[in-house]
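The data below hold one chain only, encoded as structure tokens and taken in the form predicted on its own.
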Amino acid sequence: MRATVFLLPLALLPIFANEFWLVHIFSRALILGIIALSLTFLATYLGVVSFAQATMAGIAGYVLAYFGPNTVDVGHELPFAAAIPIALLMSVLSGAVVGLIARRSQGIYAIMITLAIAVAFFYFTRQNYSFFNGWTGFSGLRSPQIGDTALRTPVVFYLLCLGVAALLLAMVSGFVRSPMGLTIQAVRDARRRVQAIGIPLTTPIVSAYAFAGFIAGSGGILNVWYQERISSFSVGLGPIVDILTISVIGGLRHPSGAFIGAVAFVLLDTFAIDFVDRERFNTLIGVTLLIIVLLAPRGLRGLWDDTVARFGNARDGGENTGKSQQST
């Protein structure tokens, strides 16, 4: 639960930030950590690293497309009472699907199997226009309206973004403990030793997963709601490489370090172009990438940790020589 007490102070945010730190920085920083939340939760608790994330966020936005209202005349109009969760266990079942293909690969082959589904995705929906639309996707989305406030107003929104972010952080922290959350942790600290003792690795892997794509995909519903539009550019490289990114400057040895990291590249994309130029945002990325790599291998959250616990040292040591020089 600790995880989810330093989201609790965005709660006051609306209180002085306007519509445009509200939606298109934390919002969007929100939405960005939960996706990214998925991937760190692989890699902390199963040890995985998995490029399929932002096509996990993907699915589940295409399909609240699907039977969404929307301006391009294709899908099957649902309320979105049912739309809603039929997105979500759709993102499940994919989860599910690339852990199935992915349980037996560790390492560099469970990155190369992730990226190839990510990649043959992408494809996908760029040549199939009877559930994808092709190329253009899907635009006009609009998001459910409660009574006469909808939830797009931009209060409502983050309010919204912040809610699902600390109710899946403390999902995590649940699921972690659970008999399943610790048996994925058996499998990532000795996949041998957990076969030995009869106890098959398909379930758990593939639990962990589908997990994650329950995770991915509440983002990917909530990044339609905000881009209102989907299409092939939402689960192509660029998306795919970014979630990574934010992944690794934030920690992926903390499920925390997601949101910490999307806030730092959510500024950075935004603000980088008052330095540099747009075209070079890239490099800035990268080299950004570089240094917090080499000096703060487990990234911000790592950092933030370290800091902690130097100065708790420090004060710890100074209150020890003090009490040592009174003794004397």
Second form
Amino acid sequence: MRATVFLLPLALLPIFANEFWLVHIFSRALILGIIALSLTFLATYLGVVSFAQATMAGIAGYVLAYFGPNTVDVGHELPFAAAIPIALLMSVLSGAVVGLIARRSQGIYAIMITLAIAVAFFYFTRQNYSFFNGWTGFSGLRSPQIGDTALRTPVVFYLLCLGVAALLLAMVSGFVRSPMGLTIQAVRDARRRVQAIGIPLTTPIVSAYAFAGFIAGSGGILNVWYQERISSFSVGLGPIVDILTISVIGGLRHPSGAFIGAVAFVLLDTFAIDFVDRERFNTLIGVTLLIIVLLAPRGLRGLWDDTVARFGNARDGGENTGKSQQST
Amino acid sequence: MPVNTINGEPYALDVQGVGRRFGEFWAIEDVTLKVRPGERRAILGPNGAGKTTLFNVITGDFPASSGTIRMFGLDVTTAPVEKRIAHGLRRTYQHALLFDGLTVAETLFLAVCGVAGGWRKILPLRRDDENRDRAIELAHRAGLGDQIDHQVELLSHGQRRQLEIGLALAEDPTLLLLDEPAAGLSPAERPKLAELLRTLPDSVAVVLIEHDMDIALQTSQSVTVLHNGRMLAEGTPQDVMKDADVHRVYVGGSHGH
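Now that the form predicted on its own has been shown, please provide the structure of the form predicted together with the partner chain.
Below is the entire complex, every chain and molecule, led by the chain shown above.
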């Protein structure tokens, strides 16, 4: 019911919003939000900050580019019905491998290991031409057609992104209430205790990373259809930091924070240039993000929760005051 | 040749010459401990004697640097923690180590699943899940029946200790290691804990580290005293309390009981 309240206005957005807002603001925010959701999921439920989420998204994107239609004459074209599952499978596997490597690490060490993996993959894409087409990457990437309708049509693409985001949020919500999801949260709270009740650590940690890989891979596929290209820039330090920024300003304590952070990030990224000159708009973005982090240490989602709670308390207090006044 | 059985039955816990070294420092050295099935054994010793290190080595949290550990005849010296748990070993921690983000029911559910299986399922937990029913039964047994849906983070200190014991009682343990279960409990809470320990099934062997001598002596049939990582004395509570060395290093010191 609560989800419907949020979902319905978003589903009706195409009636009011033009193509620019639908595609370049909301669809882009949803895609970045999905990739950031994979990081927020790991941070919220496993207690680990991973810098490799843009990499997992990039792996799905590269696989789809390699096996899908492109204009660089690299790869083997397969039907989308095969290419999409392969792309998702590879992102899940990449997540599992990252989890396996980082399973004993927490805090700054997990960050360093995942960052090292991400940077290694970035250079690997630049140096390997037979699969990644080097620095140039893939261009001319098309999305599937359903009948006469291309999925990249603005309204259809927006609704697709919205649907995937809603589905992934629902999957996260269900997964964290499963025995495996509870085990992952237990690992976050007390690793030694998890072992002391008979559960080995590797399986829940690798499962969490693999599930995060699935989420990131879903975002990576949509990102390829949105950008219509992919190159090593897509898995470089820029996107890695963007995803971290989105997760942090959105709030790492609830999955929906990823999408709130993504909307804020995309709005800033798109419109900051309208307020200051081209040379300084990145500074404005940085200062604004700094202010958000300082004023809302738990992110925008935390700020929202605090505001709602304060409003609720004020209302309850007002009612109580009213009652007490009546009684006197 | 060490004796590995008693009346033809293997010991619940048979620790032979176990040591644990951290760099050049031996936290415990040449410790030998034989606990019969169903026996209640107290481990005493001043701070730094190596009691908790001994527990950590027995559970596999720290690998032993020397010696062997057998549980019910099975050599578990190099076995991972999970294998020892599957073989009936459970423990509590000196400082409650719990899943603060979960509820009491979810915590005990995982403890049941850890032994009985089922923690790998990825579909949302059903309310009629058999393991969940067992977890709720366990919560009642640990005296937390009214706190089933409470978040662990919000439990009082005493309730956290009860939950620690609830975790250790999941799925019929055969060997319990309790590390100062009464630590930090109020005088009103201590008798409840002692009662809970007294009502443990006779088949369960219990090894207890406890500074509260009343609880230790009331609930134990035998006592092992450690000092500076080595065994100082062993015997019935009465014999050990009369031991001159024990009196010098432990009872005669700061302890007032």
